[in-house]
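A single chain comes next, written as structure tokens; it is the form predicted alone.
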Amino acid sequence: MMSSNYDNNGQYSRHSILRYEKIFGDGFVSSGGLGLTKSFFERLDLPQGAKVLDIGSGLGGAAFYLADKVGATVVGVDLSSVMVEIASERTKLNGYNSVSFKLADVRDMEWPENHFDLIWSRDTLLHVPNKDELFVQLQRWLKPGGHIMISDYAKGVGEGSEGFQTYVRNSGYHLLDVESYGDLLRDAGFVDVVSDNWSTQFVEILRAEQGMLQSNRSEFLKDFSEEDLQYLHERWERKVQYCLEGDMQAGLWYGTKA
């Protein structure tokens, strides 16, 4: 979570975070949870013991997966103190000695050049206005041959409907269209950049998550309220609507440091 006003009126309180986890799956606060994370990483050939920077690491699901899969050493960075607290608790509970989480803004961090094998971020950089400056910084930190992989919300070409503009503004988002996002990565020095618009799959995932939530309604209501359930339903419906109208898109970008 990457903005000084990222909290969006309590969106990332402990209650709200755990509410999101109910729909995203254990360890995750982004759509698709573990299954989508696995499919993204299958596109990369990471070495055993890879050094990974996870920007907007949330509850740590991706970091723990990489530690299990390739013995990665992962540093997770998040601006939510509650996210870092919960992820750190789970690190200790499950004995992940190669995984750590830091409360920090990645834009203020210093790492050696040529340090990481992978820099990874899921649905977080939408909070960053000056992505071009950040991408130059991240490119320096990667080893030659290292990869960057980012999933994020994007927008269609143009401003979109008034309702969508209000949604973006109230959420504190700074969105680009899919191709412009990829162009910024190329401008920062990354090569073999791929810009993948996976909005169709995103809508399918959103609908599946809604269905799962309704199927597990009684289980959800043991810990949360009808108001919480309605909040998630309405937010998911809005995202589906904006995607179907072409205002919102889901993007995946990856590239390599030469």
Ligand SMILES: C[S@@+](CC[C@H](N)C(=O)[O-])C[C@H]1O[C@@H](n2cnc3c(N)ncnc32)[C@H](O)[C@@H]1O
Second form
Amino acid sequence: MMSSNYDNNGQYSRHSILRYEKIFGDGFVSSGGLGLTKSFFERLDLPQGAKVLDIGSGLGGAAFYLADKVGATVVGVDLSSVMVEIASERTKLNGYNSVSFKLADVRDMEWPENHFDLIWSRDTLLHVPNKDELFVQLQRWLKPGGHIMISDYAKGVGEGSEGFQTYVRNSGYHLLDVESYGDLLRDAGFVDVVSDNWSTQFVEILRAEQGMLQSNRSEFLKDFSEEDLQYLHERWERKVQYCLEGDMQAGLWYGTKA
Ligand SMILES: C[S@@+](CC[C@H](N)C(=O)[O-])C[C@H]1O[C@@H](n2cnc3c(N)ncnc32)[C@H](O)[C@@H]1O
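Switch from the form predicted alone, shown above, to the form predicted in complex with this ligand and output its structure.
To see the whole picture, the full complex is given below, headed by that same chain.
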């Protein structure tokens, strides 16, 4: 098993994290940032004071949102020390007493059975192989009636183009198609599993983020280089193309512990 400070192929240095935040919005390292967090949250029926585990909590945007919305006690887990450092600094700065962040690989964690009301994870599990084993573990940690919400990158059915396969391999991603992902949740014991392919909306969001980056170009270049700008532009363009060609998909899953 990888060490807890494994850095996802170097994707999450302090520089690259803050560069990503410029495009995703404050507190987020995932497309759609706060807007999507709100719409994913609205589909949940979360009790006041809910106990939440946020897997791959990044800069903490979702954890802070859930604490604000329902007074949730949120534990964020992330295996990037820089993410945990920045999120913890912001927790202190903004006086969030019910939010904490732990440096760990979620697969190495131990929690009591029937502990959480919600397990939330955005754009993180693409880094995790053997999701079936993890889902069994997560099911155990949830209270009966508790929910899981996952948004993640997925792939179309089949292998996809050679270019896409190389991109996935070089990025160290482990992608499933949307339905197979949902099936793994069912196999782990979750009920009422809903699997959504929201790629059309995802492409619109990627386009909007690209546009926003272009219009804030001079602001961005105060802190980052032309090279950084070009890197983000190319990476976004590539994601749009892979989605339009059906190689990449944006997936969203909900499930409940019976
Ligand atoms: C794309 S970022 C998303 C961050 C956050 N969920 C958001 O929406 O802004 C993915 C995060 O998952 C973390 N991560 C990847 N694999 C993990 C694992 N096995 N356990 C805990 N965190 C993990 C990475 O370090 C990174 O911070």
